[in-house]
Every structure is written in C-alpha cells, then in structure tokens.
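Here we start with a single chain on its own, the form predicted on its own, put down as structure tokens.
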Amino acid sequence: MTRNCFKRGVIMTVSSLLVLMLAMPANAGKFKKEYRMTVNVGPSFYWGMGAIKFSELVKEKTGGKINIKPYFGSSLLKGAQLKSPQMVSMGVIDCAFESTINTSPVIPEMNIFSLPFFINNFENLDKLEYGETGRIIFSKMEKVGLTPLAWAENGFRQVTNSKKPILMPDDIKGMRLRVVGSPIFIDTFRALGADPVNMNWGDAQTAFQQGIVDGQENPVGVLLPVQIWQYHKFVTFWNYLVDPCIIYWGTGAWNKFPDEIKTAIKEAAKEAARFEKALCRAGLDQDTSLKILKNEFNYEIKIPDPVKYLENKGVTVSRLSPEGVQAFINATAGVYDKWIPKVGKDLYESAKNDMAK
C-alpha cells in the first residue's frame, strides 16, 4: 500500500466516524441500555400488569431513551423481597414497583397501612395517600435514598379458608393461616387466636392440599390468578388492612436524569399507577374503576365482578356486619398499643385527621 493510499484510507475512516457521531442523537450514550425494575409478583397479577404498563409508558414518553425491564418474582433479589429498598437505594437495582409491606422493614412508618381494621375502604386509603400521611411517608423514603414517583396498589387483603365462614373473632380461633412474614401480621393473627405461619406460596399450596394449613390472606388481585377456589371454599371480605404499592427510583441515579426525562417518567408512573389501581378495584368500588379502565385506557378487564366470579367457582363469600367489625377491632386493640409507637404517634394522628376530612 502506498503512503498516499494509506492517508486516503485514514481520512475516509475518520470522516465516516465523524458522520456517524453527528448522526447520533444528543443523548446517545447518556442512558443505560436497560433499567432494571424489581417486581414481587408475576406478570399475570394486576400488580405485575401495572409494572408492564409502567415500562411501556416510560419507553413511549421518553421516545425510547429509557427502557425499563421488569424482573418478576423478586428474581433480582433471589426471592429476598424485603431487600428491594436497600438494593434500589444503593443503585444495584434501578427502580421498583413495590409493596409498602416489603418496604416497611426499612421505613417502619409504612406499617400505618397494616394496622388492623383501621383504613377499611378505598376512600380512606386515597385520603391517606394523597394527604399529609402520604407526604410524610414519601419524605421518609427520600431520606433513605429513594425517590417515590406514584402510589399504586395491591389491594385490601381478604381471608380465605377451607373450614367455615369467618364472621366473628371466635370463628378464626385455632385456625392455622398462612400470612405475610411481617411482624405486625403475626401479631394481628395471634391477637385473634389464630396460628399464623409464614411460608412461600409453593409450600403453602402443598400445605393447603394436605390440610396442614387451613387458610390464608391476600387481595383479590392475588386470589384470582392463584385460583384460590382450588383450596378454599370460604372467603371473608373484611378489608382488615390494605397493601399499597409505590413506584420508586434510586435517588442517586434519578438525580442524573435531565428534567425532561424525570417529567416523562413521573407522568408514566402516575398513569400506570392509575391503571393498576383500577385493575385492583374493578368490581369492588361499584363501577368507578371499570369506567376508568374503559374510558381512559380502552381496557376491558377479564373479571369485572370478582365476587360473583368467586361465587360461581363455588366459594361462599361473606362480609362482616358492623358488630363483627367492632368485635375484630376490640380483639386487635393490643396490636395498636404495640405498633403505634413504632409507626409514630404523630403519623397515626395525621392518618386519622386525613380520613376525617
């Protein structure tokens, strides 16, 4: 190769690189190829469907600059779902679509939603989330390196069993129930005279089939995809506590985003959360959430009436009478004595004030 040919080759190569660089968008190389999001459940659950919606909306609203991949079943945490806030705050995981139950070991104030028979309905829940209570909890998250984006939902938790309807505290005494491993759940069911056990869902299914465990508690958005009627023929809709979810990002990584990206992701989070909340509430708040799904998202939910659906599967659906509700409140009074100091007396009073508005 002559020297002139070599020079021409170098010039052509450099020119080609310059053309490619000029053709690249201004933000190229600024963002990661994939942002990882931890999700506790699978994609068939309403919670998982909300996570998919969030990732789709973020891609759309950022023009494809930010691509979020949901990792379902806490796979990034190898099943250690309670570690999600630490992993996100450290930047090991980018973001989370996470339950307040799983975040409560790091932020104990989130146990405000787990005080038994305290919130009771969607109206009260909304007042807490978008009132002073929600602002306090979001500020607590910010102090541990988490940037909250939107309130989502897993729903009010109901109790199912294979024995009989649960209408009064005496009905649950002696029952062996699979519950969330959070200490406040254990304390609540022990106060009711039940025998609470913590186990993963795979082990619980086997225990149900063998009659080792009598029942469990979960929201409708879990009862339907796990086909709870295979194991239990009795469900009590008692709304004894609620399981909100929060979409959040690690603050260190979040602060590196330009403002237009932050705005787009926040908009996506709020829209996805509204969609996911409507999934969880569909058929349980008259037709409010069904209208949101249809009119705002052009979405027809597969099971628009979960109560009727369960009944058609042979499940006896019960609801507590006002006397029954008061009896359960009285039976769990000791849980309040123990947990209000942990949640914070001021936060508890803020929650009561929010609900009174």
Ligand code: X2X
Contents of the next structure:
Amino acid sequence: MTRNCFKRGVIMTVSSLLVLMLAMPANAGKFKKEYRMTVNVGPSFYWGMGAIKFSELVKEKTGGKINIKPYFGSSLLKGAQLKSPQMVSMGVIDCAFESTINTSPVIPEMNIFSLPFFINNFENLDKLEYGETGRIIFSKMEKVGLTPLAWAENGFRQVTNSKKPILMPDDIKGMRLRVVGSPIFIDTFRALGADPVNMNWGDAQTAFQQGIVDGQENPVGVLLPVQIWQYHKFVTFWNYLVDPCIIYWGTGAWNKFPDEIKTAIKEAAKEAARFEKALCRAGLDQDTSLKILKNEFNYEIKIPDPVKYLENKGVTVSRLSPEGVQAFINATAGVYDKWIPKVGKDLYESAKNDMAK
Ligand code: X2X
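Give me the form predicted together with the ligand now, not the form predicted on its own.
Every component of the complex follows; first up is the chain already shown.
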C-alpha cells in the first residue's frame, strides 16, 4: 500500500465514523446496551422477584436508557456464589442483588449478620441496617470498589431436616447439613456437633433430592420455591441468624454515570428493596408487610401465611423454648470468640448499641 493510499484510507475511516456518530441518537454509546446483574437464586424466589422489579424500575425511571439483565443462579459465576463481590468490583459484572453471606469473603464485616443467635428479629435488623452498623458496612463496601444502593433481604434462616424436630443442640448432633461455603457456617454447625458440608446453592438442591444431606438452613423465601417439604418434613423457626441482601454496583462504572442516572437507579433500588423485603417478611411480621404489598404495590401475595402453608404441606414446624435458645447460645459461644475479631470489635459493639436503641 502506498503512503497516499494509506492516508486516504485513514481519512475515509475517520469521516465515516463521524457520519455514524452524527447519525446516532445523543445518548447512544454513552450507556451499554445491557448491564449484567448477578443474582444467586432463580426468578421465582422472592429475592429473584425483587431483582426483576429492580431492573423494571430502573428502565422506567431512566426512560429506557439503562437496561439491566438479571442473570439468575449465579450463572455468570458458573455457580460460584461467593465470587460475586470480586467480579463486580473488577467491573466484569456491572451490578448485583446479593446476599451479605455471599459478600462476606471480601467484606468480613458482613459476618455480623451470621453470628448465631445475635440478631433475632426484624426490629433489630432494621435498627442495624439503618443505624451506625449499616453505615459502617456500606463504607467498607465503598473501600473495595462497590457502591451500595439499598438494603434488601433474603431473610431469617430456619433449619430444615428429614429426621426429627430440632429443639435442643443434642437433636442436631451428627446431622449432615448443607451449609453455604462461608466458613462461619461450618464453625457454627461444628460447634453444635453437626456434620456440615458446604456447597454452592446450585448443587444444594440436587443434594436434597438425592438425600446426600439430612438437612439445610435457609429463609422462607427459599424454602417455598424449592418445595422443601418434598425432602424435609421438619422445620425449626429459630431465627438463628439473618441474611440481608444488598443491591450494589461496581464503583468504577457507577462514577461515570451522570447524576440524574445515579439518582434514578438509587430510587429504583430503594423501591425494589422495599417491595422485596415485604415479600420476604409477608406473614412473618403480623400484617405489616402484607399491608405494604397491598397498599404500596397493589400486590396480592400468593402465600400470605408461610408457616401455615408449610404445615398444610405436612411439615412439622417447631420453635425453640427460652431454654432451648439459651442452650444453643451456650453451645455456640466459641464462634463469637473466633469471629468477633474478624468482624471487628467496634462493629460488634455498634451493632449491640443499635439494637439497644
Ligand atoms: O446459598 C444459600 O443458601 C442462599 C441461597 O441462601 C444464599 O445465597 C446465601
């Protein structure tokens, strides 16, 4: 190719690019065609329904400029649910609607929610999330390149099994239980003398079906869509720890959004989180969440009383006596000795302060 020929080629390419740019609408090119969101569970879970709501609201509030596609079942991570925060902070995945458990490998402070028998009701949880503790946790996220947008929920985790009612630590001894791959779960169930095995959620359902494990622990919003009664006839509602979710975005990309887009996405996150939390709490907080769904979202939930629903499916639902709770607290004391230093003594104190308010 002669020099002139090359020059002409370059000029032509540049000018055709200019023509193309002029032909495009003002915002095209500024935003991606699709923003990918990782979600560990499926679309029929309350958590998954919240993720769908978030993407719908974002579309609506940004006038169609921002399109989020939820990728369910951690499919962007090949099921490796604990990898979500790294991938979002690196910008490989744009955003997440994720459990604090799945975020805890990168932000150990998230384990505050997994201390056994520490936060035991919605009131305490709300005090933490909207108090000093929540503020500290959000600031920790910002330090690792994650921009938190709103607190959402998976819920208080309840234990299910195929053997017998769990009322005292002795009942759980030797039980093979699927737990999530976060190490505090292994420590807690070992302290109770159980035989915990960790596996990703994607593998867990097969393990229930095949009876590889005797039991597992998850909130109502997970127990219902997996039809846990098919595998486990015993559920203990022990609220032994809670699993909030957080809607978050990778900071690198977030900072490039214009302010009006940031505001619209944040509003969408807050609204979707309010809806999703109400789904997860429906029938578990008297009629508070049922009213939110009906009055604010014009939404009639299919299962307004999850406990009764489980009982109707032949599940024996148990609750711990005060002595039972104390026995479990005593049996898991060692978990606090090991995990408070990891979570941070200050954060632990602030959580206690928030709950005392
Ligand atoms: O893996 C689990 O148990 C689940 C679905 O609850 C989480 O993602 C933490």
